[in-house]
Amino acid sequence: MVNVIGLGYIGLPTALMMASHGVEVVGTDYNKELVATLNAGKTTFKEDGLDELFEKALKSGIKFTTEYCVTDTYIVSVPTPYDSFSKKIDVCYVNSAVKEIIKVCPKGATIVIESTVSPGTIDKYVRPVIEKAGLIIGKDINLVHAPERIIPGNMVYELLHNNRTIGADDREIGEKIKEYYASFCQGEIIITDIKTAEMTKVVENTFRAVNIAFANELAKICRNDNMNVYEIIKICNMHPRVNILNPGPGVGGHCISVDPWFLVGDYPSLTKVIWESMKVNDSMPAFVLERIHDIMKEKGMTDISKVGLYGLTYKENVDDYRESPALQLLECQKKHLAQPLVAYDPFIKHNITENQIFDLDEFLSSVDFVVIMVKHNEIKENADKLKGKIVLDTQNIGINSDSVYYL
């Protein structure tokens, strides 16, 4: 039996593939009420071919429950923040799962840690939690670490297809948890040791983050010049060898506006590059907040509260909502303790935020000005609303209006 801690956005998809795919899983979360949900037949967000794993998993025998079980193989796959300042991993999630781990399982119980973590953490902090408690690694207690590899919007299809990572001290250890995530990952799986594991996931997530920076810097660049950057990345990716990215109003997520982060704080003197890229990504929301500010002075607008913002998650076609660019700006706005301007998202069925609405069509009634965030289906579908609006499309969706505006 599998004892998947975390059942977040990356804990519950994995417990509910391996358990539609044959393995005995119990989640285990802290949060009473999302296992209440759970434990009531209903899942606690929104993806595409969720429900439908959920349902496959329910009649395979899933269980959730706050409680940590006796068994020989826990998941971990807990949020793993940094610190704001020193901009180091906080692992305070991960040991505490592990604390409560080593208080039930029997001895040659295996931890794997999912959670995305900093090289070298597994090393620095969760080793020695284990070796406090008086137990023996590789005797006691076996460490692996398999880093998720997954994105919200398509969570389901990757987790079966893409490739996965395993990194373990005893490659017997790895061969055996590779046959878990073997029972429906279609991808290659490889057995590297912890620490590869480690760096490879965040390796990843910085590579997407610097290569996004690129498309911002280019993006300021092109406005400070009045050059048209989607143009100019157009004719550039007709060369064979070079991809660049669309720019965007910011980057959010649990991964690229986090994960860059921890090489920074680990590394600073040799992160240079990537110290840069993360700053450039996010100052993309006061850039979109100063182009807000420029349109309405052109535009003759003076009225603040005839300004909406259409998206508040992440990305396109998900309901989350973590370190979203919208909320970046919202907050970069009442530093100037401006009025916060109207948000709509169609994911979003609960106030995170002042002045929110929930219809699209009153959303656009009670505006002049829409700032397009996020790209979602919705606005793509209706853009014919738009018209006799001002617009300031950040994601370079395609608007048909007399006055859309770009980064």
Ligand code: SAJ
Second form
Amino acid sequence: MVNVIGLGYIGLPTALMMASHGVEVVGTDYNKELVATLNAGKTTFKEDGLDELFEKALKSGIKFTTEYCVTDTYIVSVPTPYDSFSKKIDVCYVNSAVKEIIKVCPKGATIVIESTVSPGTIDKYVRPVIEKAGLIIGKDINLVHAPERIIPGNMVYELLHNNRTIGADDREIGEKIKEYYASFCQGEIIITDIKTAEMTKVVENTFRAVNIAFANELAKICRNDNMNVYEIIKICNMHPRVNILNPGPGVGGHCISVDPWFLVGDYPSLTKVIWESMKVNDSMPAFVLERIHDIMKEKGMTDISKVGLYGLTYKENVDDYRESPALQLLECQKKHLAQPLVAYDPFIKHNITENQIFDLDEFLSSVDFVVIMVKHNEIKENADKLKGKIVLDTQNIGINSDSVYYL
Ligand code: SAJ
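I've shown you the form predicted alone. Could you give me the structure of the form predicted together with the ligand?
After this comes the whole thing, all chains and molecules, with the earlier chain placed first.
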């Protein structure tokens, strides 16, 4: 039996996937409300294919509880934030999960950490917790790191198809855990040591962050000298060894905007490129504000209450708004004591900012200038409703109008 600890964006789909492929699974979360919602037969966030997977897992007998179970395998997928001052990883959630597990687990149990952790975290923070409890790693408890790799918006597909990494102290234990993942994963599963697995995960997200920062820097250069960044990236990407990502209004979510900071926190003198990249990405919401200001000036527009943000989530077609560029932009506005812009997002049904509207038509009729922050399918399908508006399209969704501006 597998006890999955933490039923958030990663833990829940992982637990459901294992359960619907014949593994006996109990999901544990300390959030009583979340567990009650799952036990009432409802999922806690939107994701393609998640509800169907949930149904299958329920039929296969998955259970949800706030208690830790007595079993031989635990998968920990809890958040790993970073300290905003030191930039170092904050392992409090991982460590409290490990402390709870060792209170109940039998001798010889395996703890698999799925949460993203910086290289050396398991050595530095997790092993001492186990050793302090008088347990011997490799005998009383086994440790494995199996970092998740699935992208929000396509999680169910990627869980099934992505290659995976398993880091283990002991190859035999690695093979045993590989079997659990192989119950559903059609990709290749590679076994390595724990520190290597930790580093690969952070490097993957850092690679993407640096690539996006490069695209954002190109957008700024092109704005400065009136060149079309999208046309330039499109042509460059036709080169067989060039693959530049898309510029945008900033980087949000709890992965790409967080994980690279772990490396900066741990290796401050060795992370010049990464540090500068993160700064470039962080500068984008303020850059969008500047663009809004310049466009308003060009159009002779003075009433900021007629400018609205389309999209509040961190990216398209998800309901997650953690660290979202739109919220970063509103925060930046607040620092200048400005009234927050009107905002709308089809995925957010409750107030997360002051001037929020909950209907697309109402939003569009209340503003003259629309800033597209997120390329949700909804706005692509309703692009004709933007006719007659001034539009700042930070996502290059392709709007046919005279009054469209870009980053
Ligand atoms: N973004 C851009 N330009 C792009 C692509 C993305 O500005 O060309 C922005 C998005 O709008 C968003 C942010 O970057 O604000 C991050 O979005 P994302 O889609 O790049 O990535 P995440 O954070 O949703 O998921 C990433 C994935 N990592 C990689 O692709 C290397 C995913 O596979 C990981 O599992 C996930 O992080 C994680 O949990 O670590």
